[in-house]
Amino acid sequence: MELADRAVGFLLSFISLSIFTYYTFWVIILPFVDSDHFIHQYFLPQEYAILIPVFAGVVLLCFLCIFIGFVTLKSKKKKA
């Protein structure tokens, strides 16, 4: 089981580092590259650099609020 946990941890770390590197390159470096350069075909338009994290944050916040609501309701039912 310990080996599986290490593999999952390594995979999650690799995915996180890949997303961070892609996003950093997209937001910080790409605006300084000429717009007709071939590298632009691998990235979405710059507007999505803001929209995607905002949307992900709103979804995360909604799930967090729903989870807290369910936990609160369950704890109130146990006391009653």
The other form holds:
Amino acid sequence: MELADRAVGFLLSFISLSIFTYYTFWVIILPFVDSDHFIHQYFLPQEYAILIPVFAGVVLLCFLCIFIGFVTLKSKKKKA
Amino acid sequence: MKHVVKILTLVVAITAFWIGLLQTSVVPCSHTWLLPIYFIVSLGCYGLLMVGIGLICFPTCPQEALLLQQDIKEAKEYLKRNKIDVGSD
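Right, and the form predicted in complex with the partner chain of this protein, after the form predicted alone?
Once more the chain from above appears, this time first in line as the rest of the complex follows.
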């Protein structure tokens, strides 16, 4: 059904835009704001801006390797 | 010029710019990894955005779907007439 497709597409673009604006704000704009502005309480400390993407990338890589290994083993078992 | 050469020159230019900024201490050395990670995150976001937009603007062509179903029905009847097994009926 095309309505479900459209809803999924809209959800995906919304998620991507929100992640992009949050991250841009966090990395680029926040260092230039005074440290006692109220907006700082909505954002995690700056070290997490590097840790979270790196962690997510490592998790993604591990997931890919596990998936490839799993599929390879399954196909090998079926052939034998 | 090929597309990949353009992309590579852009990446090299941005890297040189960032290393220049690091060397002249405009950016402190604890922030070395800021720009590459920012670009990777924004590239991922851009890819996701393109997928979302493609899903939203996907054309379904209902008339073509109808014509396709008719073609399938004709093909099945023709093959059944010639005594070839068409599977599910």
